[in-house]
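As a starting point, one isolated chain is supplied in structure tokens, in the form predicted alone.
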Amino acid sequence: MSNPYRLWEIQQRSNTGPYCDEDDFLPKIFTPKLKGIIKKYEIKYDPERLIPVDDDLADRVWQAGWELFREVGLYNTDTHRIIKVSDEEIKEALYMASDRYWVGAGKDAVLWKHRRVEDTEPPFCLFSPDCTCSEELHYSMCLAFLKEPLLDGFCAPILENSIGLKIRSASPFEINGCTQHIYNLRLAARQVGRPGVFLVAVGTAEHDSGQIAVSNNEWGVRTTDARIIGTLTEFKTADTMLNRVVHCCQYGCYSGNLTGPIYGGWCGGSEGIAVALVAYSLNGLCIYGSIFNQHFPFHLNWGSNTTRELLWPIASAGQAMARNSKLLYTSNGFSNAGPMTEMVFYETACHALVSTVTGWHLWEMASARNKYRNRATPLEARIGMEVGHAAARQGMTRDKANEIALKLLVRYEDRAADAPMGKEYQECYDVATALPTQEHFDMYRRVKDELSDMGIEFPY
């Protein structure tokens, strides 16, 4: 069952909710009442312990959740009222949620289902570069990524030009650009065997103009496919993103909920953030119907999520879901090194391997911190999605898993600030045949025989 929850009486609580001023809803309501919320359940982070192994711990980081989106809700920007949800209302969209899904279609069609903690069934993997592309490179690259065999979806690479046009939101050029940009997948999954293969699109669409233009079983997104629907940082969203949400529930595709919270802003530290997923997870439940949530919380400064105090709150806010919902949630992985660096090799691992035993589904990886065009590659989503597999597989305790991930953190942690930019995919790959190159093979390789002689038990 995917069906939204109660669709219209919530959306139109963006005319009858509570008036607020912009100004006023964060540093008045939202962190306050999140201020309160960590005190009143004793969240403490612990930077020595990446991955908790404190259950309680972890009900108390969902019950804490449950209640600041109770209390916050969600703030739409265009009319200043807020979308507020209640307790019964929760209790019901959990109660009616699936926690399994088909998606994609025919031979290419894949279960996605829930999973626990330390669950010995692999992660979910989608696989997504999350950088802006060349229009000449953007074929070859939806190539490479749909070439991978533990890719379960894709979400293809964002374009700038279309046609030699540059693509700016809300005109035609990001109809046009939007249009070429599901040609180009669709073709590459065809070309490569996979015509029914998930995907998430498409990217290249900020407006909901450009997004409901492609909606078509024949050529474009079909009811098969999700789209990502953002909720605006933090807790806010707006009529183009609830356009959307409407759409998608009467057009008939998935769609999944797509949040960043920030590190060192509205949301405070380490608690702040676990607190802050678990309350946009049932956002993206109750009021924008999604199937799945889609979280990549980032740290003001650096722009990534592959450091401790993100990884901490990623771990526990992983398993307060995993052992009290049935919800489907996906971690974006952002590191700070770019392509062909062995630091983006181990930042991706060492976030693959906390979020899959902490009950995530991968989501990985943008290279880079997701800033620059072109960088990113198959290769550094390959070894985070082989290290979730071989992670799920062997039955990996959260112990083992805090232990090697504190040895990958050595490897990188001090660069964060500086981390090396790495090289532009034409530089990793060969972009006729979209393979890598053998000079980048070659480093992954020797970075899986290492992650090999820490404990992770690969099955090829």
Given for the second form:
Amino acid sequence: MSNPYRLWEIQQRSNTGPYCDEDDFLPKIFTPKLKGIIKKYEIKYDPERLIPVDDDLADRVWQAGWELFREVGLYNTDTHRIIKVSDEEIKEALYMASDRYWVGAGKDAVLWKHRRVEDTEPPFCLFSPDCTCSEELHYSMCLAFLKEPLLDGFCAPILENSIGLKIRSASPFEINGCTQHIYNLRLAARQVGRPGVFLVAVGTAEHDSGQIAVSNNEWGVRTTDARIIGTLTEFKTADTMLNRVVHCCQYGCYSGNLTGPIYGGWCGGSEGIAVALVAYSLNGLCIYGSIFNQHFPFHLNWGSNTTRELLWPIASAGQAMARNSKLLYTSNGFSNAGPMTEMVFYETACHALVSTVTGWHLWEMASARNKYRNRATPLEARIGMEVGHAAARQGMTRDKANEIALKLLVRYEDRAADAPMGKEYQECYDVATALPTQEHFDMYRRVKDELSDMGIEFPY
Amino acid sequence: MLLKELSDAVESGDRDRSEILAGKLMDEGADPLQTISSLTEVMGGIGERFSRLEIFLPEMMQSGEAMAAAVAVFTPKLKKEEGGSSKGKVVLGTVKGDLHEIGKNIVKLMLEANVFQVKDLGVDVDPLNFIKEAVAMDADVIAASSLMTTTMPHQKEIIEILKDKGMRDKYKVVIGGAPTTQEWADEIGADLYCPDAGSASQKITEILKK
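I would like to compare: after the form predicted alone, may I see the structure of the form predicted in complex with its partner chain?
Let's see the whole complex now, leading with the same chain.
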């Protein structure tokens, strides 16, 4: 399905769905329902087993996610009504969904396909630093990422300033920043010889006006690119999000549903995160008309997802969706450590490995918890994508991946709370050439050799 | 004995039982301030467990509601006897253009559990509204959360408007939210930066003592 599912019938439910006081939605509807569903489907987190191999568990997580989405729906904070979707509609939307899409344009177009558990097809590699960056570094960072050989798609860092002026959401400054963002991207893509590369843009736009302002096939975000449309945590939306849904549908570009269920928040623990990831994916399909779901579950205190309580739900939900649907979904890593630390390489490798063998595509890497300006580089993302390619190509089993992932966890898990922030982009990359410093590259190479010794068969 | 039962009710998040037990305690002539102080300690322990994620947000919220129900029972008597016992008045919200609320809601809960009077303005709050509500409430603190880098400038706007109105010294301005930092707080001249929701009530208590 490249068309949105029953666009106006669904949108109208913002006006006609059941009324609910916003204060009641999460504590009185969402969380009690989620707790009951976890119990009903007997979903139980096992901290000793990062990657479950129980197919029945995966199927129960799928059923639980389906039931959660059907029962809870999506709350519109502007109309105070719940958009609900029936079983029959979910089935119809899943039937209509395509398992593959051509994204990007011309020679740079890539076929993005659904993956299965232990699939030997490599994951789609969406590189993204996710962080904000200084205006003077934005173009160089775009170049550096777009130079990455395994890159299938790119989401650029977020501008904080444009022509020296602080960008303020929903203001003229944001529209100006969005224009600069896409011009930098398009020029960088052309200069590295990938003019048609698939872009997910523009992250600088927090408001719908910024997104809509840069839809243009000649100079802006093209119809072969994608936009990210967020779901508010948890299971809430607003007209500013739904405006984007309608715009993407009518403009004709792709969209991805962005969700970040919080471990320790309204979802509770690992089981709740696994179930919510499935439910959010059905939301992306049925209500947002998205071709992919972009998930970044994260730890309430640390803002990361590379520790076991987050890796387990990623592995469980990935298998649930791989076995029971044709959906596309990216696993967005959030590391504790920052660039040019061995820890960030271990964390990214582990996140990518667990995600790859459980059916996910990769979206790497929000370094240093995605909190600090300029603290992300392509090299940590590269190691994740290389792990993903290698694990798929060698047909790595969940058991083997679990064994390696546990070894990797030993190297960083106890440092999650006080992880090193690492360095900023300009300290580990030559800004003019957009290439890593020797010191940075050597660290990457050392960790890659170590991963190789653990059993990951890199082709180069 | 009743106080222990009330503490247990707060800990288990049993709002109805908490309200009933508070009523019984009041009928027995319990000192409202001492009772609330005991419950604040209980809530502090719950906050500690939440900060280690031994319990999760829904459980903490339930405990917070149970405590609020108990405090509400004592409030009329407290006002009569003590002229109010609030540690301070806070207007709280997420800034304009930003729809995120979880961190802000945790701060609200912890402030209320620590006997602050809180006016929650919700999300997507215009900078001027923070100030108007602070004036209306005669607040001590304006607390503004931002979860997006492009909405952080609205935290600065609050401070700038306060300066333009000649009211900067009247309120402590507290900021927080995932992308914010101490560096940003210093840059915009905020009085306090809270790195996480859990520590906000303690930090706000400290700056109000100064």
